[in-house]
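The form predicted on its own is given below as one chain in structure tokens.
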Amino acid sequence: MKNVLIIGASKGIGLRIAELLAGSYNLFTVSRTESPELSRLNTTHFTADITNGVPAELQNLPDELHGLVYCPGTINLKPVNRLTEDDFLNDYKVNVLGAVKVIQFCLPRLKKTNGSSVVMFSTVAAKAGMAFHASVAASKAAVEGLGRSLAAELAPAQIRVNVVAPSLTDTPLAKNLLNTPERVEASAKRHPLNRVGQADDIASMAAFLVSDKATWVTGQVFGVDGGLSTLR
């Protein structure tokens, strides 16, 4: 059975990815807490904040790693005049540097499989200009650039790198933006498909990119956003 590491798997999209992959892969998960839902999946779990560095326990990962999914994210929406340097640095630390640290650590294991997959996450706001998204959009645009660059660099080692770019999704991370029926309805109306995204919508794409069904897919940014980034 193939080995997959998911960073940020305790809730939301990361948890749903773990649920979709459970039973078909040996799952290793990292998050700041282990939720009851995650513990029921019987993954090999490491409790850690990846922004503080790769935990020493990850040295116990198998020698071969077939998939790496980096899920941590931020939603820090403010007018640009209220964004501080720390806001920008924190978003970059979580979304970009955390991914870099984990990928660097896992690279020897990813190379040993002769065919592995890395999946990271951006946002629709990196492509579609959205007010009050300056900090998160800047860091997630960096994720897209990182993903394409790594895809080119790692293709000779048969490591595929892709990025999923969701729109607003009904997860715990977005609870303050979708905390009333009126807000849910207003968000749904902004999307051509007239609904808010669900964790399963995003997780299904990530699960596909990890799988052998996507062995000829790399260097792509997939907008799973209800058509918001491309349709008018």
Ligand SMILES: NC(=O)c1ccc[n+]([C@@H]2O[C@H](COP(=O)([O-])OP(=O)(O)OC[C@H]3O[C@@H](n4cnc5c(N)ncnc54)[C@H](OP(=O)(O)O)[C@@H]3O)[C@@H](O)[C@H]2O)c1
Second form
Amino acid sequence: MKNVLIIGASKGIGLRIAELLAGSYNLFTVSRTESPELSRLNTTHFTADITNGVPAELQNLPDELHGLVYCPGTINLKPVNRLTEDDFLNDYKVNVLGAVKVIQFCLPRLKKTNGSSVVMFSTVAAKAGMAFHASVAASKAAVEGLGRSLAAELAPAQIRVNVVAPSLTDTPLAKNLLNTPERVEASAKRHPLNRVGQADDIASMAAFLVSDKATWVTGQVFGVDGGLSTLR
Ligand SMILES: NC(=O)c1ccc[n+]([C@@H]2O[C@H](COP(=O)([O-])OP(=O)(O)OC[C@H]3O[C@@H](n4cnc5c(N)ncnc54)[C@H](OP(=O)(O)O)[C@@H]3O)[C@@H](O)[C@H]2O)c1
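Follow the form predicted on its own with the form predicted together with the named molecule, if you could.
Every component of the complex follows; first up is the chain already shown.
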């Protein structure tokens, strides 16, 4: 069975990706907690905060890695004059540097595999300007640049790198934005497809990108956003 490492699989989109891949892939997971839902999937789990660096236990990963999915994210929405340097640095650490460190660590294993896939997450707010998103949009735009650059650098090694850019999706990360029926309805109305995202909407795209059905897809940023980034 092929091996896939998911960073951030205890809940939200990462958990749904793990659920979609379980049974077809040998799963290794990292997050700061292990939820009951994740435990039920019988993944090989490592409990760690990725902003503290790659946990030493990941040395025990198999020699070949077919997929790497990086899911941690942040939602720190404030007017720009209230965003501190630490806010920007924290968003950059979680979204960009965490991914960079894991990719660097996994590179020998990804290279050893004949065709492997890296998936990272941006946000619709990196493409469509949204008030109060300055810090998260800046770090997610960096994720998009990172993804395209690595896709070019790693294509000769048959490593594919793609980014998924969701709009508002019903996960623990977004719970404060979707905590009343009125908020859910108002958010749905902003989307051409008239609803907010569900974890499955986003996870399905990531599962496709990991799979052998996507072996000619690299260097892309996929908006999975109910049409918000491109339609009027
Ligand atoms: N939900 C949205 O509306 C939305 C919109 C646009 C983009 N996105 C992006 O989509 C991705 C997935 O988001 P989500 O909504 O599924 O988020 P989520 O509900 O917060 O889940 C994030 C996952 O990452 C883990 N995690 C967070 N920080 C970590 C850290 N420092 N070290 C290790 N694990 C960590 C969390 O587990 P623990 O807490 O157990 O560590 C959890 O399993 C993120 O990159 C997010 O920015 C989401």
